[in-house]
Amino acid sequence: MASIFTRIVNGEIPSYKVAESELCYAFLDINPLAKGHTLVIPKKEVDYLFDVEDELYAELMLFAKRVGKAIEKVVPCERIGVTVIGLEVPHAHVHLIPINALNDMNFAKPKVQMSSDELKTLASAIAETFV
């Protein structure tokens, strides 16, 4: 059965967009740590990070260097924290955080509410800036 986020790239499941290629998909977690945590993710459905072929990986984290630069234009933060953990969805994929603090980065702490016209408008911010 295709994971939850395979069936976000194909569509079946709605997502707040912020970058997709050819190989790759962005989009804002629903449940986030901070205003623009956004999940980066291979088309591709590959369990475990380090089981994505070489090249996919590079274009994947390319990828992500760049939401991330998009992401650092639109909400205000020292510096992008960057983590994979992998074990919530059977999925590979990559955490982007905008931080201030490494404490930003615990995922035990309350997540951060935010409206659906409240995401779907950080999402479209975030797109515009993608380059």
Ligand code: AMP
Second form
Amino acid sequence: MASIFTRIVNGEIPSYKVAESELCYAFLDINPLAKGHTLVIPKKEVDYLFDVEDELYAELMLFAKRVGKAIEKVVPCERIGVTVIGLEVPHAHVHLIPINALNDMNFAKPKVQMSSDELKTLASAIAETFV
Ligand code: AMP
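Okay, that's the form predicted alone, but what's the structure of the form predicted together with this ligand?
Expanding to the full complex; the earlier chain stays at the top.
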């Protein structure tokens, strides 16, 4: 069965899209650690990041860099934290998280509550600055 992220890429499930390239897709995490928390994925469904073929892996990381640059233009922060977990969704993804302190990367801390309208507005703002 297709992963939830493949279904997002295929438009079967809605997402707060931030950016897209031929091979990669970026969208806001619906349960964010911080405003602007974004997931970057290869459109091709591969469970484990380190099983992604080299060329696509490089493309994904360069795409994540461009997405991170767009996020930091919109969300005030010290820098964009990058992490990979993948214990919940078996489709390789990179978390990009605006951070100001070490604890901002702590996945055990309470998530930020954001309305659908807030997520939509934020995704559009990031999408507009993406180059
Ligand atoms: P992990 O696989 O442990 O890296 O966690 C998966 C991440 O995907 C979590 O941060 C979830 O909040 C996020 N997530 C799960 N489903 C969706 C969805 N439909 N749209 C956006 N983010 C999602």
